[in-house]
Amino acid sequence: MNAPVLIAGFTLGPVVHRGGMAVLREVTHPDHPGPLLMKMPKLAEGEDPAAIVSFEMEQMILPRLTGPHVPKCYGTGHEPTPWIVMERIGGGSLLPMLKRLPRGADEVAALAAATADALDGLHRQGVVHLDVKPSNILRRGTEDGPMVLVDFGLSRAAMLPDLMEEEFRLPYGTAPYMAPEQIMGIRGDPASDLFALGVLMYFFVTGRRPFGDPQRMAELKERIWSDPVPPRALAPECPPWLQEVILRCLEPAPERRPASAAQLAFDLRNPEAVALGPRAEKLRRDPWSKRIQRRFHPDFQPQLRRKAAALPQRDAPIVAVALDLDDMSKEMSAALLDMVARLLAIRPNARVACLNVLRTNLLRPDNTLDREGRNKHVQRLLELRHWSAPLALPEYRLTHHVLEAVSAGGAILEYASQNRVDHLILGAKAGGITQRVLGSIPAEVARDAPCSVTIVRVREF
């Protein structure tokens, strides 16, 4: 009989779900009665590195959340693979309901109000979900139990670094539910979650998604200027007050949506209190001419006016240290640690971003696994964590980034520019004819960096 597989004292059981980015397994632990689930990212050949970065975000965010609307976290770890253990929510998600659409207005309003309660609990803790959809909304216990939000890999937390924004330029989310400002790369506004909930309500009432299922960026951007078919045109039994609420949630400008998730929940439970406007009686989309006018009018860019996200940001400088994990001596490793410690003594509120560049090929496809079958991205993250451990910084002040790029110098410079790094630290390379002729990465970075740069050299005796 095979011995049970343990990770950090948790005994692994069968796989219960395989998602697009992660796997869920039953686990048990003598100190926790359960039922428990362990979540692990998918690390097979060819997996998107965003899956690993989003998993790191969830590892930071979930342990900080409390209350009945989120699963309780029992621990996180990085070896032998990244993992999170959380309580297993037994009520099931809203996903099976999609097989029996449309639903009645009263049922949709009740489901949406309970979901708005969950979003209110999340927003009050400084977190925006940014991936609200039926599969990420679970019922705790009975039909009358509170809604539980899961999967925080794409979320934005006010008091934590945003790894997804720092490492990727394209927006991530579920296309039918993404708010206009989210598509434009603006993260952190609670109104984005209300837009997604508006999409869900529209879908459940009519059986159709308001903006379809776009696959290209140009199609995604259409929701900025093109209004959906009013719900009552597709489902005449939808009451005017509910159409008013749904279309208010789907406004392209965040400031025109409900003021908060709590206000939305109140409106859904108190139809008589909903102020009815032109939206309530609308039975057709806006005329083609009006949509075209919005499409090309320079002032109709409401999402850009919300560039300053509603969530507060930490006022702290960023010190980035770039490490060559393939060719770094013990002496250089110690010297870089010492330099970071010196800068932290001068700038005690600074965040340290540890960078490594995983070189990719320009023409031929890249292998994401090494010869032992381990994910290269994850292994480098582990090496960065081991290197930075002596700094003993809290998680919100220490992040680790594996940048996949053809050019190491270009990747470091782009990270520094996009994230407004205040100080870059790199290790000097040993001299040689190749470097004298072609130059070096530290020299390239020092020449073109938008910030202060320190080149650390190991003294030779």
Second form
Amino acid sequence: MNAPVLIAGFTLGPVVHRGGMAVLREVTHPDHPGPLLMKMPKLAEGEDPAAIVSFEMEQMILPRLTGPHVPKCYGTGHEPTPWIVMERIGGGSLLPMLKRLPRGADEVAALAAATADALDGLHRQGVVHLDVKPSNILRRGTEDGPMVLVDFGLSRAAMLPDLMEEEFRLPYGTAPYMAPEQIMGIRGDPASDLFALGVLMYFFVTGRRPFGDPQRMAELKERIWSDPVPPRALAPECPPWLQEVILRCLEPAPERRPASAAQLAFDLRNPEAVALGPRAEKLRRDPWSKRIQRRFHPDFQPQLRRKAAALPQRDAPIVAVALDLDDMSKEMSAALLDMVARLLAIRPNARVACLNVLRTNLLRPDNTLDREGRNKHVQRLLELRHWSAPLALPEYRLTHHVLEAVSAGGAILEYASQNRVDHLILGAKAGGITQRVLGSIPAEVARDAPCSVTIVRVREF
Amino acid sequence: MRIALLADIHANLEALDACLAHAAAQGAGRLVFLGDLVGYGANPVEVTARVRELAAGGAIVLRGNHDEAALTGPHNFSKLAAAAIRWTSTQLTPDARDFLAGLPISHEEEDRLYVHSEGSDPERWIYVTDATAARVSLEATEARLTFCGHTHSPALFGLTATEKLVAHRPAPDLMLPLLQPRRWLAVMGAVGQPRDGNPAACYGLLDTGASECAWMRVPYDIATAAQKIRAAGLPEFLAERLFTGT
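Having seen the form predicted alone, the form predicted together with its partner chain:
Let's see the whole complex now, leading with the same chain.
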């Protein structure tokens, strides 16, 4: 029996995976109970020397990432060969799902929303993944666990030197999923990850890759001017709203894609709020003449400009404003509107969700009120729209939601956390007997919210 | 161990004191002065005395082109720099002159090279402002890590595994990995006269154990430093630029 091989205190176990550029082994460590993996690059003769550059990029990025959407890093080193030790994620990748495509719209939307959450977690840390594909998306634990992104060898971190920047034998990435700007060598736009997720959704819904699996540069570039066959032409059961979302992600120009991963997740979780444009109804590709125009005419070519590197999408927050329609003075209504307008002025890509909580009484369910309740719901939606009209926002940046719940505070908090809201705005309450007894909703929300909260108060004197 | 790297103090006592206090609070156990103690600013004698004291306590102090010019006269200096160095020359005490005259041009310890300008020919005072200059310096020395100043603008250059040279502009106060076994050249910003658009004093904080380096930015009393420059009759622009970091 051979003595166990140790690297920096980690005992090497069997190889569990041999990838294109790296090998994964099981390892153990007396201080770290969890299942661990050691990743080492393939360094043999004939391997791509850029593999080591990419590996070192991951050595720099992974230890600096936190949160449930990345594997926890337990150390890196370069002796006797470069290595990274990370947490082993239990649930497996999305890769096996490719054997059973297409999938239903609901399943794909849920999967994509969870992946967009993970991308949001990454983008907020100033990192763009740049190799989003089924094999790099893992489920943490059980079916409802969060998605985990792995393999940061091609990633770009705004705050770190970009070791891959000078690797000119570009493009590096995975051909079917690569965004047009990546093909042109632009690294660091978070929208590149949304394009890749759009490809994944398309593939899962239709069973076909939108741009095939091209191997040559000229074929790769086709996606810049040639639009894919609309998903509904291949999968008639794909709802128009999902096609709208998928095709928005697949826009060649990054600024025409969703403004952030969180906003994409929002759309995927709120189908009724997706503004349907011509994309939703499309059943054929654009005519030949239009595609040729996009390919050759400078005025119609999608602009793939080089942006400042890897800016996290901080300018595209989700703002939610909660309106108490039962008890809101004219002054308060105006003050809330003014606050939202001011936030929009400094955050031009923000989107606004207008919320109202319709209280339901679980203790005394009354079927005769059903019809009235439904009317109430519709009436409140109308009131929300009426309130938000002066903001003059395009439909895709403004949504309205009536939440039915027993507790208003709880409903607002749940909404903010599920939809990754960045900023909650509420009106202060005038002090009254109920408030003294029950505590105020704004105070409860301010205390427990997962994001910034602004309480708006009307100055009286 | 944490090492504070202080470049281009340029006779700015307020900025120096702010950085020293900040570095002490960050647990810096060693100080390295990367040259240009004097020139431009109004406190050449006080700054030299302070650094001399620290040198007696073990700090490494290197010579910069302004330290040299204060003793031998300005060569290839801009009008502004020349005017300031002539004034500096008239201020320096014999003690200060002795101290500046004895400063070494570079210093090596473990895998690190400290030098004011760059490593290939330190006394030619070449500026490392781009990848080409960084490569020349890195290829001329054996040191894994080179720390220099001279440009007054923070920058980090690295040689990748495929010998490509990458350039990076470090964000303030953020520890960056100087990944093993790669070679890096770190240009510290200026303590006493930043020119990267950020008026806060800049010094480097190196963690040798983790092989990480941060470009720390420290607010200091610019108004006083500028007022002293004006009172000394030095060119007005030398006072003004401190407020804008240009």
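Everything numeric in this text was worked out from a predicted model, so none of it was measured. Only the largest set of C-alpha atoms that superpose within 1.5 Å between the two forms is called the rigid core. Residue numbers count along the first chain shown, from 1.
Does the distance between the two CA positions of S329 reach 2 Å or more between these two forms, the core being superposed?
The answer is yes; the displacement is at least 2 Å.
Using a rigid core alignment, state whether the CA of A408 is displaced by 2 Å or more between these two forms.
Yes, because once the rigid core is superposed, the C-alpha of A408 moves 2 Å or more between these two forms.
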